[in-house]
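A single chain, nothing else alongside it, follows as structure tokens in the form predicted alone.
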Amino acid sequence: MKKYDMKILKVDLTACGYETQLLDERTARGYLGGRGLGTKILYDEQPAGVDPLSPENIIVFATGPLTGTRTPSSGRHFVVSKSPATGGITFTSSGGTWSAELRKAGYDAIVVKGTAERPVYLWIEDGDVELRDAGSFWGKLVSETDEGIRKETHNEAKVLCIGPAGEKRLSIAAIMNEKYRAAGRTGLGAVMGSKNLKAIAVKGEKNIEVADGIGLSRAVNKAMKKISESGVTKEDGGLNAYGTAVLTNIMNASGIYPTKNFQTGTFSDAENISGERMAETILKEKTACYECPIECGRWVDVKSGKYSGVKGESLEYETSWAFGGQCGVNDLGALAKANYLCNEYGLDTISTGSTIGFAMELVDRGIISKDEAGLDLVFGNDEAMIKMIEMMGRREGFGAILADGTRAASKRIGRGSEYYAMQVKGLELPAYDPRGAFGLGLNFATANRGGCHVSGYTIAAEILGVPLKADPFDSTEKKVDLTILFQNLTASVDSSVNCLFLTFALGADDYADMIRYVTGWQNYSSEEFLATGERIFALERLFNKREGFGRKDDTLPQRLLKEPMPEGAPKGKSHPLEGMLDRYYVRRGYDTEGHPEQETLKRLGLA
């Protein structure tokens, strides 16, 4: 039996140097892998009150087991580092075929520390580690970026990068990968420009092994025959049939689906800018990562219209929301365009989005003007909302206010504008409004890297009715209770490293089964995997504490906890917030600060 070994590459930007370091067992088999590693990572290495845009902030790259493997879906990589928006700790997210081809190439995670003097990128091929200028790419989109490097390495190299967005150190900059994936969320991609580091390049050739062959596929053959079997995840099911866009009428019938910055939760127009009519008239093709059956990427061609012309990949359901009904705007083609600037500067879509709704508000509210902002920045303006993202890409004008996002925004502006800042921690809220899905409200104040929904996605259970069906309006310790296991469930599948989506069809045994038969690990449970996924939370809210963060930090929006929704399901309600924390921090074996008990330190082996 081949015994699991996780290769670290460990690059150090100042020195213009790297060594190569192998992964303990007992470390692999607490983390695994993806966030779970770097979050252990960077505790241990990197004291309290680093900026996060200096040399001393590392940023990990990081796989996990399942990564590059058969097993379904395995096409996801994790960055972890301390984020430019928050402050703490923070972990993002992409799929495609990077993830795979770096462990093709020999290496299972990268750390990166330092800044180098000048642009470089990092080529890797076949264990091979060269760092080579990128002068001529700074400035460059994304898409010339990932075709020019491919020209000068390997034409089949998979590049992942930053745009001018990331150069420009904007805290709502992404890192891309093969053009059209992101790592969105919390700036990471402003700590790789702080580093002038433009890109890593990887190929590879070498197989990924697994302990035990025949397990696995077996293993394999079961999780295939739940996700066929899931109305979620099979084919011609949601998500393959009209993506993740699939949801846009779904939350909008349960009064959920956020307009014009949280003002309400129904949009008129949702129809026009869902997965079903995007299917209807600009979808190419489907499209899938790296092993991944459920084909839930969208490629769009807009063939008529003043848009036009514009096409491109991943026009995902949380992109279509916050360029439409955070916005008020009602063209696919324009969500079409939006998306495909932002892919190119290298932007989270869900907080330029966002940050461009809440500007917005402001103009509708009289607190800035006009004239202030540059544009008639009106919902429903489309031509002023593509407008303003190419100004926030390039930090000119009004665009610098907003290009760090709202709460930063709100600062710079003043006058009350931090009352209409949809931010928890500093990270945007998405497209979900909690008043009508208490578990999640409770999800988006307690999520280690800021208002996320894929740290604890409970609109599984509360509005779609899976794995069962959750009352949304329910407070009580039960709805606390299941939050909790979301958590521990994301954060363990978050580093093994694979979809979130299959969880729809699959359960912590699944998972297990897996991880098993690919390391070689005698007796690993779903108990074990679960316990894993609660230790790195606690970890992530360990490096938080030392940063400042406390149950200050754990809240949501005035808005969502002062105004009752207008209209729809949760008419009447706003966010029962104290109580839910109350319950939460004792449920988890935390403080009243919210950060973790001795005791709970001791039983999840991290004291």
Second form
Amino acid sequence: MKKYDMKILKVDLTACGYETQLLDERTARGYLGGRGLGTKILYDEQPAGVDPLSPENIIVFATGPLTGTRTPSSGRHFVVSKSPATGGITFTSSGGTWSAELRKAGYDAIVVKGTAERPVYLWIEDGDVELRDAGSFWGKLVSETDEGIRKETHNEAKVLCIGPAGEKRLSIAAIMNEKYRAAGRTGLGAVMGSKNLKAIAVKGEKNIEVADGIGLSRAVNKAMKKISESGVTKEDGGLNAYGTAVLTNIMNASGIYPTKNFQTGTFSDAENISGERMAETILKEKTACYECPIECGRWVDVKSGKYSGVKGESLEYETSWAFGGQCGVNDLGALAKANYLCNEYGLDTISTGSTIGFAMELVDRGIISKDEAGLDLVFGNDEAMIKMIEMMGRREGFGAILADGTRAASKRIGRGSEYYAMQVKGLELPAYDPRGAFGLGLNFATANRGGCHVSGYTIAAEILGVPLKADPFDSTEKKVDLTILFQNLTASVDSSVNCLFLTFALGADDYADMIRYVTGWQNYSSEEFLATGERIFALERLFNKREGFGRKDDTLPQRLLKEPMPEGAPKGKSHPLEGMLDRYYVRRGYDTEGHPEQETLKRLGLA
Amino acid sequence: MVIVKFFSTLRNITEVREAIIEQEGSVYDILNALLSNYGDLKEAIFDEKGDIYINILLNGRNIEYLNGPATMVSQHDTLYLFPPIAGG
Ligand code: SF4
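Can you swap the form predicted alone for the form predicted together with the partner chain?
Now the complete complex, all chains and molecules, led by this one.
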């Protein structure tokens, strides 16, 4: 049986050197890879109080035991670091094939610290590591960088890079890979920029070996059967047929589609920008990440209207909302253009659109003038929205005020604008109004990286009825427990590493089976798998505690706590956070400040 | 008059975004009226046991938390129908 090892490449950009390290089995089993491994490294190796944009901040690019194997949808990687947006620990992930290629090139994770004297990129080919000059790529857009680096290295290399937004250290800068895929949230593009690290290109031929190939084949066949039978993930199921934007109409019908900066949850033009409409108009083909049968990606090609000629990948639900409902824009062509620009500048689409919508509301309310914005920045003005994306990407004019997201912008603007900043812990909220999904609101408030939906996607149960139905307006202990379960399972899956969308078809047993056959770990069970997620979540909490986080940070924007939803099914509701939060801390074994109690730490093997 | 809107793959079956049902009654009654025009929906709506398999929202609220298929639908109400789906 092949012994499972995780090989880590440790790069010090200040010293211009690197070394490799094999991860000990205890850490590998306790934290898996991806989000868990990154969190463990940050917690152990980084002292409190480090400036996220200083050389001392560590940034980890990590795959997991499942990455690049025959297990389905295993082409994701995680990036973990201290976030310039939140000041706490964060993870962000992306799909594609970069992660599988990294493992084929001989490494399972890369840990980077220090700052290079000049712009550099890292080139890894079949185990060989080289730091190369990136001077000629500095200032270049993402597609130019990707193509240029492939020309300099290998045409089939997979390139992960930042765009101008990362170089200019925007707190909403993404890390892109293969041009269109984004590890978007929490500004880690800025961390790469602060290190003068423009890109990491990888190419390899190595076989990704597993401990028990026959056992794994059996587990994969079982998983594939479930995927092909699930209404969510099967061929021609909703995700495959319409991509993630299949959610637009459903969230709007449920009254939780945030509209014009969360002023309401119903957007009269939602149908025009829905996944169904996309399929009828601008969809060219479906695309998929490594070994993924679901194919939820969309390649779009705008054929008519003023945005005719715009092409690109990854017009996701979140993106179409951020520039659609959030900014009051109803033209799919405009959304495709906005998405294209974010990909090229290397910007997080959610935070970019959210911040522009925030500014639009400030103009609407007369808190800032159109002159001050330098544009007719009003809801529904697609041209001003698109111009503002470029201004933000270049930190120009009023774009410089908005460039670091809503929390930073509201500090710069003042005048009571912070009330309209729809963020938690410095991260802009995504496309669900928690006044109509109480579990998701609790998750938004408690997610360790800030206003994040994928930390505990209770929308699946609360709105979509998958894998069970939960009343969106239930705020009892039952809902609290459901939220905790989603958060724990997610942290486990995020460390395994494969795509979270598989959880719509697979359960913890399936993951445990696949991990056991890949690693050869005796008795690896679904209980151990789930406990791993709980441990990782608590370790993130410990990191944030060290940085001064507490109950005051586990909150929601005042609007969602005070203003009743004006229409739709959640009409009259605001979010009942306080009571839920008390119950949440108790159920998790945390104290009233939201920090894990000693007993809890012991139970999780953290004390 | 009740409006019934179709989302996701149900729309591939109906080939229209919505249907108008000139009838009141329970959700069950409305579904039966609907099936007289869109017979192919039957397999998508009900499982082998005859239970409703899809999500049905009445004015945005899942009927699961109202009165299930016996929930009464009135004039000018909107029903939204969609199969199990997820994303994010
Ligand atoms: S479901 Fe979508 S995001 Fe997930 S691996 Fe497949 S194509 Fe990629």
